[in-house]
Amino acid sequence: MVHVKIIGATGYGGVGLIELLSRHPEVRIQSLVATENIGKPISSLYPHLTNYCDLPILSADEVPDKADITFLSTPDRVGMQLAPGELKAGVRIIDFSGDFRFNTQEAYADYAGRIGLPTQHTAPQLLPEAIYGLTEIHRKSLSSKTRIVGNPGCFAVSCILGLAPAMQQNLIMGNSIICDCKTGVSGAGKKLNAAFHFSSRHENMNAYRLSGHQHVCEIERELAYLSNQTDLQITFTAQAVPLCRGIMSCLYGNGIQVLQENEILDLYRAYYADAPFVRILSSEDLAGTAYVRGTNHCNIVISVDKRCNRLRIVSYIDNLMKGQAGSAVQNMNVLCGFPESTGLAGTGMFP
């Protein structure tokens, strides 16, 4: 049995968590912690929950012993700081956050600086092992000796392996790559926002970090890491949608000989064999962000633009869970020695 701890459990992250680790036949979820409602049962905040976790929620200096592991579902710059003193103590993390995405501290201040966060790195001697929690790409990175991973952001999520077949065998030029993304005001997490009151949503889309999104960073580095193309560069807008969860990403990419579509969806199809959780589907199949909520799929519609030669894929995740959640347990899994899909099997609901 695996003993986890939960760092920032009352935000959707950590409730994400709490909904998956409750039902996962081997997970205890042993402590819960946030800043706030402290000595409340989470399920007082969360009534879902009820009967299912009703762990009180702690203060980081009420935490009872070491847990196995300990997921960091916390704003940026605050795993760096937790991170040295969990380790030490013989603990595995798995950061939600932007803090170790990156290996190098040059990398991470590329990513801090389109946030406008300070871009020193306060542990930058643990960036050289965090291993870049997208599974599907890196599991083979991914062991019993691991010891920090940085979950992916959600936004690389869907772009990243929407695209990565298509990267690794050089059917589409890099720099022609455009990542026009939709999502759910979740997005955006739990804390208060006047952007995201329901006057300001509601029949409301817009675009918005158009001078650089910090998610283009992990997009670049692991498109760049497949295709041995280290000048690659893309064009990626964000835009958010009336929607509680989900993310369509509509991913372009100009071909760099003749593209044939049942060839490419023959290539996806192999490409992912062996991952549980991608979907490919062509562009005729039925396809929507319904389709994947509240699961850890990400369905792929492949699809050929032939006037010009141009490979358009739509990648479908949920950003809490593919986005999120689900990724981290399913990094988890792999860090544990289960089953990939282990707590993670379903259908999800519809409508």
Given for the second form:
Number of protein chains: 4
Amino acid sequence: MVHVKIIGATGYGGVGLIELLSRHPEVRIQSLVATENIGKPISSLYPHLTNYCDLPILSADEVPDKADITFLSTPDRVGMQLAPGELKAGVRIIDFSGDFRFNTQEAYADYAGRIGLPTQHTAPQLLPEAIYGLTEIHRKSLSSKTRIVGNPGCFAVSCILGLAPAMQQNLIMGNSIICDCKTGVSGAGKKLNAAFHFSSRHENMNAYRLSGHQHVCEIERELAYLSNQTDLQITFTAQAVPLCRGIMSCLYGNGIQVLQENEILDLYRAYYADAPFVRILSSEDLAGTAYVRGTNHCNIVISVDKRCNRLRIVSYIDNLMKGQAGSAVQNMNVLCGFPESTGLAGTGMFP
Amino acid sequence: MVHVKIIGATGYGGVGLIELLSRHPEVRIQSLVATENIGKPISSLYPHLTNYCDLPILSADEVPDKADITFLSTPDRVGMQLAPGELKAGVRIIDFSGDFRFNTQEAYADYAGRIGLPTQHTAPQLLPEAIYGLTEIHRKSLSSKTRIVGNPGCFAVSCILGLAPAMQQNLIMGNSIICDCKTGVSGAGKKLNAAFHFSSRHENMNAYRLSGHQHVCEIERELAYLSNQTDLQITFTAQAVPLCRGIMSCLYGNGIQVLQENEILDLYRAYYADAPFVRILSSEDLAGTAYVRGTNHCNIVISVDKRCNRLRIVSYIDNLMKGQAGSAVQNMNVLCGFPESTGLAGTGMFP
Amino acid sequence: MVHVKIIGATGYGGVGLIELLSRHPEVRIQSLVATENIGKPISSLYPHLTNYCDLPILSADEVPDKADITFLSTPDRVGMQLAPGELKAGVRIIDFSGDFRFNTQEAYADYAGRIGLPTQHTAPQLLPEAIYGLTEIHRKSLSSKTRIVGNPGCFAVSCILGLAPAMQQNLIMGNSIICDCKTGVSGAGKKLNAAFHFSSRHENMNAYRLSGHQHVCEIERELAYLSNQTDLQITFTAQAVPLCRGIMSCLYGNGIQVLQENEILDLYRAYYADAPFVRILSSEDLAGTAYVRGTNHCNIVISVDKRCNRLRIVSYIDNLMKGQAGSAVQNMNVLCGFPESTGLAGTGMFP
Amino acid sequence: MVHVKIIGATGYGGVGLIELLSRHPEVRIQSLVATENIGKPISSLYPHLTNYCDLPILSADEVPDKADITFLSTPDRVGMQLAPGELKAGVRIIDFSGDFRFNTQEAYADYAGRIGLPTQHTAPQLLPEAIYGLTEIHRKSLSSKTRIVGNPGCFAVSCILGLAPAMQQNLIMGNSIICDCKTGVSGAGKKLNAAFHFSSRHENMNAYRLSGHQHVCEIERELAYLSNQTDLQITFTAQAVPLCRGIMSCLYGNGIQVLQENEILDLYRAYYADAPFVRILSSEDLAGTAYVRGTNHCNIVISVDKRCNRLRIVSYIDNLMKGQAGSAVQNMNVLCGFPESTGLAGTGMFP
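Could you drop in the structure for the form predicted in complex with a further copy of the same chain? We only have the form predicted on its own so far.
What follows is the whole complex; the chain from before opens it.
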């Protein structure tokens, strides 16, 4: 039985973990930590957890027993403060922010600068060993010895999974890539914000942060890693649409040679043959975010615009599952030697 | 291992069963029957089932192996045609329509007449042994010998569970009862209908069937059964609101004696002490359909309008779970001697 | 040309007024006042107003020219502070809060106490002359001499219009009345609130403030006024549903004598014969909040539950129009001697 | 006073026209024609029209008086059947389908073939005089002599308006253009369809018709016309998102020379200086479909991805207004010599 601690337990990331881990056969949630609502049972804030997880919310300085794994479902620059102490105590960490998605101070600074954060990492000595936790791409680097996982950004998951096979085979030109991504509102978390007030968001959609989104860095880094196309630069557009859960990313790239839809379908199916959560679909198959909602699956539709010799991939995930808590549990499973889909398999529900 | 057949597998009731039973540890889905899309795998219609249930859809006359239990997720007057054959073959049935919710031809005729159906039941000899499958109320009548369960209507579940303790204690006058019920759109099923076309339903709400809703019969019957108040007549208003899953029922009744909120809270908690899926809340607790969505729970809020000495109960369920497939599986569990919540426990997800 | 000032211009009430008055042929918006975003054009906050109203937002102490009418789209207890000064300067006021909905300090104290406000009105000398601005009921009291209008609460509008003819004819027993009311989320205004965060509200519905809603006072007062049933006490339940605009109120009352649906239809049609914004429907007519959305209309469906001899009225309005800004402009029209529907007529749009 | 006839009056296009024309000061709606619900008043199907337009629905062979203008809000291949008769009777037509968007049989055949229609136009002699009714682009071709207007497709409106200034100045390479377009569900009309059933559409989004959307033809034709870039081929992706009204199109194109955001802003503002319904926004301005909902406006956000020297335009319209009925009325105004915004100006409403 693995004992876990969740820091940042009252946000959507934390709640997603509780939902998954409260039914995980190999895990015991040991403690929940947050900065507010200290002392209240988590189920008073999230009543659907009643009788499933009624643990009290602890402050960071209350000292629960040592966990085996700590999930840091915390904002940027919190994980880097807490990681050294956790590691020193022998606890492995899975961090949800950008703090451990990069392996060098320089790469971190590029990321941090782009979103207006201080560029100096406070635990740079830990960066080299951090593993980027997109399990499908880095499964071989995740092991019983991994101490630090940087859980990927939700948009990044959808884009990288959608483009990885094409990039690895150098089918498309890196600098032609456009990621046009739409997210449900839960991606913005539970923090109140005029843009996500029901009345102003319902029956509204818009593009945002046109000047640059923080997930671009990790997408470019991973696509370059997969393709050996250095200096790869993509155009990325984030858009908010009025649903709760779901990311739909349309991914475009110009073919280096003539693209054949059937060949690419085969390529993708082979690439993901061992990935329990990736499903490859043709452009004739029924697709939509509803078919991955509440699950850890990523559905990827392959199409080629023949007239333009352009690859067009449509990638669907649940931003709170494969885009966040689901990926985190998937990483935990691999770190602990459990089958990758333990506690994660499930149909979701429709409608 | 119990082998089950699902007739009407391609409707929302059928899909809900597949979602639940594909993860039920004691069940094997043996066959899926429907009237259209014969031969296609169910997962081509409902892609979220891919890899979880890819069984083909069979027509009724294809003869699969005998099941232990057959779920009839079929419209009114289908179950009564199929039941005799199933029973003869030694199969137990759980029917989703009104066909087996009543124990006499007279009671059936009253129900059927109210909604414009032929009033003659075609298998009246089976009615006396049918059990009304609201597990919390009729658990003691459900046993290894039960052959026929009439699964309750979704509105009826919310109303009866919400009023049962008060009625049993004769706290309120039966003829003063008003059930003001709001349902999400999935309650209308997958059949296309102008009233449930996205564009006309989104940002719209309305009361419907003001002249009478079919669930009134079973509510009145059960409330009379619980209270010994004969000739009880209630006012019932069905309303459609623009969400997918969820029923919220406001239930009003005038106190026979002076009502005390705290005493009623205690009464309800005692009444449902052994019911794993009913949660009793005070008027201060956080409530909403979102906290039962995707689960088999019923959350019941107790309040008394002191000025009017009127009991006001607000009852929340997921119409497709506790209101349909969840209750069916709960009944199956009791029939088969499994713990009542086998394969049904779960937090759902929020948001 | 009437010159108007809008205080509280940046809330939904203020914006609704700007939308209506910017196309009103007899009105010129002179100034917009708010407590934040001072100096910015209103159209930078609400871009749909661009080119229609680009006035800057002023602080209260910037002194614009004297208006003919001031709309106070402000929270409780602001209007009572500002009213004396406006009136002294010869300006007539229409207030959106509860400040001028009652004619005595005692009635105000009852209202204020119920919602946890200080019970002492700060301008009690003005209460006797304030007119309750439900135009259909008090049209004869609104004249060129009216200086103060207390614009009614949104739920109250739907309930009072729905019950007025029945109460005036003493068809139903006042103490049997139950108002079961559902509102779209815009009724809560633009202030951020966890309950109205998109992710927690979408696909969620709930009853709230079960211990008492502030609109009960004015409903009871008006129903008593209409019926001469003193000491009338109603049960009122407020519910939030996931749409933006719309109130649907189900109104129940027990018949004093035998109720006949057709007679009541005739009664209602006669009562509202001269009301340009009230439409009376039978239970067979197509109804829904979508058919009044964006308009000043109130659609009222008449039905009788014969078995229980209970009147059931379903009343539909747009909470931001007939429930707020629309009623305010309607009152202004009457005060200024314009035809009642000037600048207010319109189909709205569907879907 | 212009007398108009609306054929196809009961679809969303027809209703949109009725909403607009019932308040247009220069228009009298003379007759409504449809293929079903003959004899019923339009307001019994669309109750929001009650008292504004209660005309009966006529069949095509009932002969109302000759109109000045006939709107053909009909499916593909209906307008071409009716146009000759209308023109012969001296009636001018504005057609909503693809029938009159092309000036040659060849161009029509290309369009029709792409969407599986017969490729032979039945009134090819009329094609040369048909004007493509995107008013902002073809205003000079619309005159008192115009007899036939082919109203543009909704996606096409958003794409062409968004790209026109850049194409006219040859800022971007035609073959690099990608139009990633998201539409609200009302774009699919009122016809029932499993994909637009509330329960399956709510909380769902997906790309569709990946093999080709019919609006591509007119976009390519217009962009070629504007830029003199012949053989221009674009990639177009249609996506459905769960809101009712609104199109958001992200339009990408690679710069031919180095792109400067400020210069392009100036260019766009100059290009649309005389267009009353186009607003040009910088990437810092507040944008969203909610700010054009219910209006004839098109809001266009300019941004440049400097790292990739790629132009990214985000174009927002209401698909039923500027995308359909609004454009049609705008065209009618120009044809009749009325100010272009007569009966069309308006803020819409927010929220």
